[in-house]
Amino acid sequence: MIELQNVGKNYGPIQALNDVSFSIKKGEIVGFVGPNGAGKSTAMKIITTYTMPSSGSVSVGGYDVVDNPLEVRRIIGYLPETAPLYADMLVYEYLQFVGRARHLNGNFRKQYDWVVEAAGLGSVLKRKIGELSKGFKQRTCLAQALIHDPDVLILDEPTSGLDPLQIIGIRKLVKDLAHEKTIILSTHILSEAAAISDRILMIHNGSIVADGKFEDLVKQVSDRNSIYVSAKLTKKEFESAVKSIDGIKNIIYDEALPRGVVGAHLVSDPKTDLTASVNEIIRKQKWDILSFAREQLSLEDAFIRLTQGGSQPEGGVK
């Protein structure tokens, strides 16, 4: 549905986008992450034909953005991150605007009743969008970009503004539209990414640097096993029992917990089994077992190790 093949896009002589490749299939989900400045907008802005990519091709339906941009707009629902509202129309003015101007005509009404519902717009109708919450103007904006049916969406931060309850709605909205519809969910928010996404495209200084499911690429940039555990034990104790485990690289105590109780994160290099080493222990010893949990890295941490090729000191375990 979405195929970009080798993409460059130069201003000056600063390069934005540097051979981006990747393509997205209908009914798919596809966040957008990377740092501020990394190139997401301006990868978003050729896809809806904003702007000319300097070399490579983008295709959008099967239509060329340079050869056939009007026929692109057509098949594309988009919200920018700065909603396009005009603030003296109501909201419903603006609505009938939109499809208007997106030739809807007899369908109308039809398209026109179901997005006011899916962006839970009925209560603000009759209210000018100037004096409508952030929320509020977050939720027209996507009423705009859905009103046509489209094909393909480009949501641009589409839940900034929202409190808890709006977030879910949206979230729930946009994986129901992925059904039958193409998404390109833009974010700096990588739990959002992650729980919306089926997958997750991840650029930095103008690259595609990962492209894979969230679990993935974990496991891509994952260089150590880590567990927490707790006991009813002593220090001496419990330390006594885990050196027998080859591969541990470092054990962080959690000076927190109560006289009596022992607690600590152990991590190992990644070809140790970790997991079935300690219960072991816990068998053989019969610990009396407060918390044992396998962890993960977090968002951040990937994040952080994909874009900037870190590796997070082994005190940073979570």
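For clarity, a rigid core is taken as the largest C-alpha set superposing within 1.5 Å between two forms. Positions refer to the first chain, counted from 1. This structure is a prediction, so every number in the text was calculated from the model and none was measured. What changes on going to the form predicted in complex with its partner chain:
- With the core held fixed between these two forms, F238 has its Cα displaced by at least 2 Å.
- After superposition on the rigid core, displacement of the C-alpha of A118 between these two forms stays below 2 Å.
- Relative to the superposed rigid core, D67 undergoes a CA displacement smaller than 2 Å between these two forms.
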Given for the second form:
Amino acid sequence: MIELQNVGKNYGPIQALNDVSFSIKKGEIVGFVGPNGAGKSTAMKIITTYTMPSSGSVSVGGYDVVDNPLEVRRIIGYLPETAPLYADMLVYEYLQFVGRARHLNGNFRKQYDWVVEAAGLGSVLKRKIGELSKGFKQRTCLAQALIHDPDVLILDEPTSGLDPLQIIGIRKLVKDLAHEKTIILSTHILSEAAAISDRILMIHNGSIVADGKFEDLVKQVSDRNSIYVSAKLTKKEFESAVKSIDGIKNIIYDEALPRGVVGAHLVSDPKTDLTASVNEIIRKQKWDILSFAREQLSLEDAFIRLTQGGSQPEGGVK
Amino acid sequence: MNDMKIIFKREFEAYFYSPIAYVFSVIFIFLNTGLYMFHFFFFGNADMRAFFSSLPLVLGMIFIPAISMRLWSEEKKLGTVELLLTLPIKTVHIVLGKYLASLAFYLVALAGTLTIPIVLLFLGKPDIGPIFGGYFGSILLGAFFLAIGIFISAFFSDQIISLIITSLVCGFFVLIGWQYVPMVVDGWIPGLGSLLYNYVGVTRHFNDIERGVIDIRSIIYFLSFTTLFLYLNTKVLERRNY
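Having seen the form predicted alone, please provide the structure of the form predicted in complex with its partner chain.
Now the full complex is given, and it begins with the chain already shown.
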């Protein structure tokens, strides 16, 4: 459905995208993640035909974005990062304008009713857009992107600035739409990308640094196992006890604990599992345990690893 | 055609959402009729020469830039330009829709000055030819300056910058058509001043039409410059280089 081949984009001397290639199949939900300024929005602007790529080729639904922009625009619904709203218009006027401009003549009414319902705009239709809350503004924008029932949805940070309930609402809407549409959404909330999308594309400094399912990405970058233990005892006692365990590569103490309590991440290489041996010590020494957990690499850690070229995040494993 | 109408409608209505439009129309009408009335009572002529002779400068340096500044600058500032330029509508139709909306707004304001000829008709026997010519010239002049304005506003997201640059460019077109400005330019680079005066300056063409001399060359001048700037505006946007 969406194909990018060796796409580059320069803004003067700044290289926003550098030799980016990927393809997205029909029906996929893909999350673009990456730090601010990584090139997520630029990639989306190129796909939606707003910006011309400097090099490479991009096609959406078989149409080239440079040669056939109008055809591409017809099948895309786009929610830009800066909500494109006319503050002086009423909500329904705005949707009418977009509907007309998108040539929904006969079935405008049907689409309009559906989109108002789906985006939950029923109560604000006659309000001025400029007076709406951030959440309603974002939903009005989403309605704008959906009104022509597009095959492809491009959502640039659809949940930024919303409260948790609204975020859940938008996520649910995206999930509901998912089975029939190809969706790209960008976010810097990594758990969100993991929750909504089938596939994650991590972009950093204008290049794709990772592409795949969330679980695979985590596996790809995890280079250690880790266990977190905290107990009521002194650091010395703890140290001498864990010394006897084989396979510990590193111990990172948790400094933010009150006196008399010790907490530490016990790190081993990915093949070694420390759970049994640590458990044995705990039982033998009758430690007063406060917490004991196996730690999984989070998406945040994976993200930091990938975007910082494999260097360790500060403070080690969480 | 239908696409153009959709864009036109939104754009034209947008002029009336904001108080700026009303403020400027009122200022335009008062300034022009006010300036004129002074002359009218002082000399007691039942014609509109004074009105039309001050028009190019007032239009080019104040009124038209104020109408045109928002056309693209506001869209850029609000981010709505991303919506507009990803609609399945040809860029040229969006440009024309917006342009025609600004022209329509200008015509509404210009119609507000029709009180002057109506009063003249009651008070005396004015020569209808020059008045008709004057309004015809004012429409062409406004159309030309608005094309400059929409073109310039596509470069800036700040409306005030668009206003100032448009004002300077329109001012250039007016002043280079005044006799003494080209003379000064000729003093620097011989020949350039007269060249600009003959082919670029707007004042001479406007004055001809306003006197009732409707020369085909003047019409071609206005139409070709208007088309040129609208064409350039479309091309700049079609480069999609943001």
